[in-house]
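One chain follows as structure tokens, the form predicted alone.
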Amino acid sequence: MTEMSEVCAALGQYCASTAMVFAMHQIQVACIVRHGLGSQMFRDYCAELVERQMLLASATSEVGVGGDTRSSICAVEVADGIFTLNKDATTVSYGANADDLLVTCRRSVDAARSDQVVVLARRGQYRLDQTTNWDTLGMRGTCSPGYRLSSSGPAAQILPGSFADASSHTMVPYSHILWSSLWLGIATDAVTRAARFVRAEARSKPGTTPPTALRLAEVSNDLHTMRAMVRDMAREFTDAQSPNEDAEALLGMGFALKMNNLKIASSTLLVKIVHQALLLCGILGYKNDSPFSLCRHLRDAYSAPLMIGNDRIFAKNASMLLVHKDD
């Protein structure tokens, strides 16, 4: 996880959309590797995934559930070893370019909304009919419109176990760590541009300290805080996978709160850091054709608090804190 986190941070400095696609692909792969290798079909699929370098996307959102990925209306039906699944997804990031999809759904037509499984839908086994457009302020490169998905394939492509376990043990921590890492990359590049601007200002007036230097020190402090937070959580999650650690304890309610707080704090800090950098660079940071331009950073940064809305996460934290006792 620590190495993957560093890759996302590095990519985030150059293209946030590319970093997000990489992160989302890795999240889906992790779900299969950590929860599906008990199945020969999924072991064979992982080998093919690596050999052919396929791109894996997901369809976890759904019309009618209000953005709650832990609830599904659609259900998978199995007959004679074949699954059938139809889903009206609000977003499927880079779905038109993906090779295969991981789709969440109810375990059966009689199952509760929260009793979910994950189904692998392979190219040629599904059809995507686009229902919405992706014309957004930022993160345009993820190409995330809505689709109606219809799919059918071998029942062996239903991931063993429940989505509840895959979500809490893998999807949520991987999402929050990798997303936070790419947001760290955006923040790092924003501060780098601001620092270049301040240094150029200082060189133009030798022997004086420009007034913007103080603000640069402030934003550098925020960036250091964000970097330490992201790296610490990536390291803690990596350590949790060690055979010598009590992984279940780390993946309990206390760890879930830490992961949720990481997402909230990193997405909030990103917006603050980019805004501070923009104030430092002034109008040159606001211009698209400037070497100090922060327009892309600003557009992409404002998507961070909205990806699984921070208010929704605060509400989940509030419920957990009513019963959770500090260790």
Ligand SMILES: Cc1cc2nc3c(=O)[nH]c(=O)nc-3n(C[C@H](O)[C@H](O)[C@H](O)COP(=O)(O)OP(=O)(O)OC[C@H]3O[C@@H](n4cnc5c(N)ncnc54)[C@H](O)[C@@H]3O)c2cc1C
Contents of the next structure:
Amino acid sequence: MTEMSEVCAALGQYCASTAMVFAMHQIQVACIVRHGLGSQMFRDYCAELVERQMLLASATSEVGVGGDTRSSICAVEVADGIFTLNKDATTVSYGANADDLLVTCRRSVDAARSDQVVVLARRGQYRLDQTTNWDTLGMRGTCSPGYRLSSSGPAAQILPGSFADASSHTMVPYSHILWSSLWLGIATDAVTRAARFVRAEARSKPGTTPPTALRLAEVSNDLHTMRAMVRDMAREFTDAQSPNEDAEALLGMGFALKMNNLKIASSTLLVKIVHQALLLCGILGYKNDSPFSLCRHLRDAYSAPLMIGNDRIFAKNASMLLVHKDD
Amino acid sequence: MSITDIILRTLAEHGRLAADRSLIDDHTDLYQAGLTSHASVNVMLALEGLFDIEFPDRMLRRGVFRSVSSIRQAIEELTAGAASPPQLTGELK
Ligand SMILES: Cc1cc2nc3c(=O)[nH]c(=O)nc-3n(C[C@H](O)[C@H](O)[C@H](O)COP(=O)(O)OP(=O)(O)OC[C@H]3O[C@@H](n4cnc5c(N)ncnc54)[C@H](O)[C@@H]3O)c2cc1C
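I've shown you the form predicted alone. Could you give me the structure of the form predicted in complex with this ligand?
In what comes next, the whole complex appears, and the chain from above leads the way.
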């Protein structure tokens, strides 16, 4: 995890969309590797994944459900060993370019909304009809329009177990840590640009500290906080995997709260940091064609608090804190 | 009223289960019966109030609230050592 987090942060310094595609693929792979290896089909699939370097996309969000990944309207149906699954997906990043998809859905047509499973739909087994465009403020390179998905394939491609466990064990921590890592990359580059700006000012008048230096000290303080949070959570997650740790800890409320707090805090700090860096660079940050441009950072940064809306996550935390004792 | 009855009534009141109440037995998977994490918090709160207990962090796990029997085990563990068997201290509606 710590290594993947570093990769996302590094990519995020150059292209947040690339970093997001990398992160999302890794999240999907982790779900299969950590929850599917009990099945021969998924063991073979993993070998193929590595050999053919296939790209995996995710269809969790759904029309009528939004960003609440823990409920689905669509349901998988199985007959004679063949699954059928149709989903009205609001946002599927790089859907048109992916090889295979992991799709969340209800376990059966009469299952509750929260009783979900994950289904692997392989290229050739699904059809995507584009329903919306991806003409957005930022994160354009993720190419994430909506699609109507229709798929069918061998029932063995339903990931064993329930999505509830895969979600708290894997999808949520991987998403929140890797997303936060790439957001850290955006913030790092914004501060790097601001620092370069301040240094250029300082060089032009040696002997005087430019007033912007104070602002730089301020924004670099936020960046350090953000970096510390991301690294701390990546390490905590890694430690929780070691054999002498209780794997059940990952299913606990304390851990869920920490992961949620990481997502909320890092996405909020990102917007703040880029905003501060922009104020610092002034018009040269506002211009698209200057070496200090922060336009793209700003546009990309605003996706972070919306990607699984922070208010939604706050609401979940509020509910958990009614019973969770942090002592 | 037995602990099991109290749990069943609490689930009926706060669990917002999709499945028919009469179909819930000791080992029914409550999550498959439609218990969401939000509803499970309300069930925990109600049980904490009814038995005057606090579920510690180590018990705030999906596994503990997966079935009537696992919830009962948790309550029995928390009330073990008390002079009398688990008592209703709160009010059941
Ligand atoms: C760059 C990018 C890439 C994405 N890629 C994918 C992808 O590959 N696959 C995929 O499935 N999805 C993807 N998504 C979608 C994402 O996962 C969320 O579904 C989406 O951002 C949330 O959409 P929404 O704001 O319309 O919906 P909602 O989650 O419905 O939220 C709408 C508003 O209501 C608020 N709200 C909702 N519920 C509550 C509540 N209980 N309490 C308080 N406020 C609440 C939210 O905070 C928000 O302001 C992507 C999103 C982005 C930005």
